[in-house]
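Given next, in structure tokens, is a single chain: the form predicted on its own.
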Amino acid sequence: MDFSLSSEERMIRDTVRQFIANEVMPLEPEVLKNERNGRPAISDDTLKRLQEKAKSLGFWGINTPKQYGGAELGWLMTALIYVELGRTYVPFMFGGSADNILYEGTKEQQERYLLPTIAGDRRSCFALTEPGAGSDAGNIRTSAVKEGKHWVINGEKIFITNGNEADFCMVLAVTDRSKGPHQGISCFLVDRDMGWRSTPIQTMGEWSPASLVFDNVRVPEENLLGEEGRGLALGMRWIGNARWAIAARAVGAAERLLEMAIQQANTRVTFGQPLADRQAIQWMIADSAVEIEATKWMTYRAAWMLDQGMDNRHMASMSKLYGADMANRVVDRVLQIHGGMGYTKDLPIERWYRDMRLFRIFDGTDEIQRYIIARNLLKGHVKVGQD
């Protein structure tokens, strides 16, 4: 068992870490106003300028297939990227990668979908989510009926990412009802030209997903993802992928977090003694470090399941269930010893407490999480103490 990283690992990790500062970092004081002025946080044109600058240092399609022009460095070395952007708050991410369920399509569709987003001339988006339907996924009510050879959708998705900048949709509804969820929701390809229409919804933090409506939209039927009938499961692979990478972001937050509570307590003097001398801040901080390194170490394994091609859905909702909360603890802890500086605009404190709070939410609410984990040990899925 041998849990030192290896120098290939360790080097990919420091440039990263060394480009997040020195290119992507600088940015958070425009992020902030552009924010309060309500504008995007970072323009298109800024986001391609920091991704060819990472592709010219050979940052493109982190774990993307190299037979698509990707690096395909692993799911544990994509884990120690994702660390390092959650470093920043600046909405960053490597360019030439795509949804993992497009990968599932025909030829013709990873010609049309799958290589162009890759490439970044596309834009996609995973719409599941309904009014009413959230963590019940297999209650979703938006149809969609053949009608020679088109389907005709029609429903609403609620909270949905890049839902208003996409240019097309994978989009989940009912084929055949009779059939329960599991055989009868399928997966489309719609592209926005086709008819459906975003509408923007405005969150407390940084997220601003959309609301999508399709109304009589009519779809090519060569445009169906996978067989008719299983895009559950398909939404499922979907949601599970970004699980653990909820809690690979949250420990680069914290982390960073957590370095600004320790230069406050070292230099912030109260009644002639510094903070750091004081037992309530010591705790604090020797509280974060603990759940930080736990959180760590659940998210590199279920990572490191997915190199070795085991199940990780268990510990994938172990590390986004204790991640999504250990941030939340975090960053109040290091607000409340920041006082009211931290309280204020002056600080990105602030900025992500309020973005933490949506880690506990999206892609499986704590309260899922902990109804998977105590399912698969209460069924048996998986044993306590079981490797």
Second form
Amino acid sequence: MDFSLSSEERMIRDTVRQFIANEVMPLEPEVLKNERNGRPAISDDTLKRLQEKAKSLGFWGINTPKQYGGAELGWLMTALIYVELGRTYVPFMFGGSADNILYEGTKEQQERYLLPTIAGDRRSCFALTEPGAGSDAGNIRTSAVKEGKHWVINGEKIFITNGNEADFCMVLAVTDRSKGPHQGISCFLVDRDMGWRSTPIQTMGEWSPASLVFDNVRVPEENLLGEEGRGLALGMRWIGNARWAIAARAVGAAERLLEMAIQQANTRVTFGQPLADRQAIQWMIADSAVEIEATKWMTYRAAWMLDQGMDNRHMASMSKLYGADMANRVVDRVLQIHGGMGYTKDLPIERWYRDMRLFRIFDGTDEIQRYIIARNLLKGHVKVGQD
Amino acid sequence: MKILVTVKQVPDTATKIQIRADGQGIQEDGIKWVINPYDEFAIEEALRIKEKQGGEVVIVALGPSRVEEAVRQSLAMGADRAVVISTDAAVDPAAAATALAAVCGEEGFDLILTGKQAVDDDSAQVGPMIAANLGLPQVTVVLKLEVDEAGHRLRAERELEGATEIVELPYPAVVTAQRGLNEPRYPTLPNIMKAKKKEVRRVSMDSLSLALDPRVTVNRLFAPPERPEPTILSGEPEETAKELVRLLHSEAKVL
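In place of the form predicted on its own, the structure of the form predicted together with the partner chain is requested.
Okay, now the whole complex, with that chain kicking things off.
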């Protein structure tokens, strides 16, 4: 067992940390101002400029296979990078990536959808969730009916990340209800100009997903992605194993917040003593540090398992459950340590506070993670005490 | 042209330094080590010269095994290879300069670049002493450097108090870098990956058989004294002014 990072891993991590600190964090005040005036956090131009600068350093398509021009870094390295990205609330992401199910497309589909997405010329969204189907994805009602050389799609999707900005969508629809969810749901590539519409959904955080409406949207048959009836398996492959990525972001955010709390505790004096001398504050700081550390190692392990070709879904669920809860506890304590100032919009803590709440909901709620973890143990898929 | 850059590994400037119980040095456990920031300017300048005119950039470093990390970072910035003089001993500036000069001399070079000083002991002696050891011209605290390959000369702008001095000199020479010379680059991902495969030649300090009697020995390191509690005078301005003068005269003895 070796818990140390290799010299490359450390250098890559430090370079990303430096890049975020020098190039991205200076945008934070502007992001707060923009969001509070109802504007996008950063403009497309700014994002593009940052992505180009990162690209000139080789940070482009960090998980994209080399044959598509990416850096093809491993998953542990990706987790380390996500921790660094999580340290800022500026919505920055390295360019050059595409949803992994796009790689399942035919050569022709790859040319029309995958390659332009990697290049940043097209934007995708993945539409599975419906008002009546979330983690219970088999319940989707959206349907696709074959009419000649077209599929006609009808239905409604909700909470679709990037749904407002995307110019095409990977949508899951029922193609044969009689065959059940595992044989009767298919995935389609649907351009926006084929007729689907999106409406932004306001949330308590700064994540603004979309609801999508498909009203007799006609899709050419060559836009079926993967095999007919096997859409759910395709979608599920995309979901389960990356839940640790949310935990990694939670670690980055919590570390940054804890740094703020430590600084506040050392500088704010009440009744002649710094807050740092108060046991109540010390305990909040200690508990936060312990929980961050615990999340970090579960997250690294989940990512490492994926690098080893192991089934990491159990560990990914555990890290996501614990990490999402951890981040919410930490941001709550850090806000408390800042007192009234923490509650104001002069500081970014309230923004983190609202944002972190989403972590317990998306990509499987806390309850879904517990259900998965318990089921694995109760059915014997995972044995207690087995490493 | 072939450029050697001598690099020192120093504690990160954000690190809180703790003095060892024996007062002979600092506690090294838990310290984050970095490339001396002034040496980063030297590396960057060397890479820029190489990019413009071709050639080779070789890192020369000295110290215990941890120095390897600073060397790999330098290689990740784009240097071609490195020589490390390995020693666990505490080395004074003269000994460091003697050893570095010996290895530089054996390597051969057109130019030696380094930082104007290291941010740990701030001695600012090693660069100039390497030049003296090798009998070379030197220019220190440089803010701008131009290389005239045809005329085999350097033109350097160096910082003086309130003025800039322009120096022309032939090379081979030693140039030490000041903040402002350039903006050091980030290591690129491909260079980080390549850094591991680049050649790092290790030379043990002992094998150089140099006379390294220290000219400087550390007697004791200690932290600056804590600032005493301030005295705050209150009362009528006329009274407090008199009291202040009295204190400055008879207590602080500055008047």
